[in-house]
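The chain below stands alone, shown as structure tokens; this is the form predicted on its own.
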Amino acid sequence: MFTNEELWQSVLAQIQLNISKASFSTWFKNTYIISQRDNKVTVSVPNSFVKEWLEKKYNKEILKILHNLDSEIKDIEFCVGKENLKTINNKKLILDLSEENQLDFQEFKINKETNLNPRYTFESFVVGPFNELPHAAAVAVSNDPGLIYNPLFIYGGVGLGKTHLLQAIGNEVIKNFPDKKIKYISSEKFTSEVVNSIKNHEMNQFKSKYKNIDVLIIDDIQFLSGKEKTQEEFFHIFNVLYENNKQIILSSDRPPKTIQALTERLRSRFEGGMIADISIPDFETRVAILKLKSQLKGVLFSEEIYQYIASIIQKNIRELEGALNRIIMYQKINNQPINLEMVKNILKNITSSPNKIITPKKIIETVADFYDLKEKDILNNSRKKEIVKPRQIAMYLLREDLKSSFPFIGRKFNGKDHTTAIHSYKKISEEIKENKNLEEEINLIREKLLNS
């Protein structure tokens, strides 16, 4: 049987494969089994929020997880509580609620003053040729933070490395500048904090505590568009920070030119300075993060099994990690050597999970979400330019991905005549010869479509 702090790790390392890391620390950070108890786990949470969510959102998934390693789990309950409580003689005893009776997460030891994550470092981010430019200008802006290349624009899919990158560029300046002021922030807390400020009347106390920033770094950058006030806040702090060679370091799933709804003024701005894009890393560049990972962890593998992981998950560095923390922790449960028929037997949900099937109206959501568009703005019989485009890259992208003939493509779209499809898709496949950045786009937008 297991303890319960194995138990609720493995619970944990399956979890963490299928949720986001925001949404992962928000939902479990804090939490932990207290007892196991005629068929039944219970597990404490933080606040009764925290309760409520779990029980709604991830209860069977957790249920389900929990059968899979032990079969006489039949329950599952969540109880608010700080203390931590075991069950030892079928009596709960009150323990210490030092950090050292937590699970250890790495991801939650996390900097309160700069947001930054002390895991992510330079020395455990692994280069190569996806990520060379990127990571070159980063270790330049920490070495020389506001002198050179301001503002740093880090731009990749989903799950490439560049939250990575951006704190371990905080966490290098702090070592090479101790006394220099480093906030690490997503763009939906800094809009937040905007929010909260217009709302308490306290826009002065919240623009004099960014102005005082040495190195700003915001994640994500493209949820500011469309938020035209947070836009304005943001550029007033841009360019006392600019002005006043403080750096500013931003990532984003796109280019500047590419975010839609951002002001002008503001995307000049982003496009000053270094641009940078991550790309998908090679096999090769798999294998070697996972040797790493496996190294940081104090755990070896043959290589014959970081040659199969590296395989079977291609796009996604979050995804390489999250495999093979699941492996460390079959191996450290049943304490005994992993094989590789083994990995197959724990992976078997990556490897015979259905490929993803690209639709139609796929591709249209996914067209105008990457736009910043509603899917009826793509549909409609508007002339504007910012809807023009989308739409026949739209047209482009069932043709040419789809094989989708032109008079159904015209019938997706609001009944439109064939011939419109086809000077659509003649027009985008012209344009992309000679376009480098139009094609750099719909690249982007596959991408969006492989990974939704």
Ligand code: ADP
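Numbering follows the first chain given and starts at 1. Superpose the two forms; the largest set of C-alphas matching within 1.5 Å is the rigid core. Just so we're clear, the structure is a prediction, and the values are computed from it rather than from any experiment. What changes on going to the form predicted in complex with the named molecule:
- Once the cores line up, the CA of E72 ends up 2 angstroms or more apart between the two forms.
- Comparing the forms between the two forms on their rigid core, the Cα displacement of D372 reaches 2 Å or more.
- When the rigid core is held fixed, the Cα atom of K209 travels less than 2 angstroms between the two forms.
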Contents of the next structure:
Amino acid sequence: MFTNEELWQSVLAQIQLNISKASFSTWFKNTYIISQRDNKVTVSVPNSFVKEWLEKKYNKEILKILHNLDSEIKDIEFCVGKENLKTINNKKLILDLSEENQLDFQEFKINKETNLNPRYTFESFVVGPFNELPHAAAVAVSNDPGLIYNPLFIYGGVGLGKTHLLQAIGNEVIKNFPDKKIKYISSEKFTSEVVNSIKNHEMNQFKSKYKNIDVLIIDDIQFLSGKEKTQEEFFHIFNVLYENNKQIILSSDRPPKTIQALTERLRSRFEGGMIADISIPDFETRVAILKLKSQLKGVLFSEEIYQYIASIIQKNIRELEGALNRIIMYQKINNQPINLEMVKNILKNITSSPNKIITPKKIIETVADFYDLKEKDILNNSRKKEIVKPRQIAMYLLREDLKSSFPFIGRKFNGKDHTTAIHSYKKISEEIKENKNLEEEINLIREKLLNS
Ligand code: ADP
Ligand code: MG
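Mind pulling up the form predicted in complex with the named molecule next to the form predicted on its own we just looked at?
Every chain and every other molecule in the complex is listed next, the one we just looked at coming first.
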């Protein structure tokens, strides 16, 4: 017998294979099984519109899948639930069908006081060259909150682990300092608290609540852009906390200097601490993440399967996890071990083109080839003009096209310092603006990269 969650996850996994992502999200978002009784399954749906649609269009299919999973099931009914969150056995369960994380049925035991999710820890966080620096800073901060890097500002693209890392700091601080008051909040939530406090004349309570916090974590700070009143309140809270050696941790999808409509004083506050970016994970780390995630979910696949998934999803760890979840569900439904062919089939819709994968190694090879040099010439320390330029271009491409971090680039090039990588990147970026030929040259290299 399946649990409600297992059963519904399996149904969704099956249905998902046959309909578009948009329809899937429209009709199956926030649906879940509330009971299996007397051979009948009851599914909660968010509104009557969805109810009608599912009854008309999907009733048969869902029932068939359910019946295949459990032959006892003979009937299905849909009912309109009051809320999207349902308490089952005192546990909150939510089906996160947002974007790529479809089918990631998560059990939330989020602490109401701190807003921390115990799932996000350093133990479950894989470190690679792309996130080494922010990780090291995060660990340092959790051992010594308020005293080393303040604020700690972490930025990077969507689905690359900012929230995970921020929450891991919170969870680690609780472990190390049980008495410290910690609060994690998204900047949207923070903004709405400010707005409500003003509306309800509770600004004083709001302020004193925040001033009591030892570690304040605000996620996705870019959303404060243009919200002057919120920024003003945050500025005051920031100053009080800062002066009292309380730790502030922030994240954003971009560096402080490029957040539009951020008051200058806040910007300079943000820049006053430690800024670290998470770039795109390299292949090895992507494989390591897949392995860790499947371990956490209690499944194991062959090496070639991990490598295949890691080769087709490169820029978003959330998507990486989504693909893994799909495969896990497929295996569960069919109750048979999965092979590479099956994986390719399950993931065919999200596959871009596996032969157009660009790696640091490929960039270096292609640049060397383009200038008729050997790979090792580019990597070594020669100061010859005909070698320096290709080397700088290779570094530029690693940064610009792969979003590699500067320390990573430095290391790739025979252990050079990250400042060398920064210098190269800047030099080429500047030069491109004035020199059309160089721009063309680089675009030619890019073309070769895509066609090689
Ligand atoms: P962001 O906040 O940058 O959009 P998240 O922190 O929400 O990204 O990460 C998306 C998903 O990827 C989460 O499930 C998270 O656990 C996972 N993830 C991200 N980075 C790592 C990592 N280095 N190791 C393990 N899991 C990771
Ligand atoms: Mg996030």
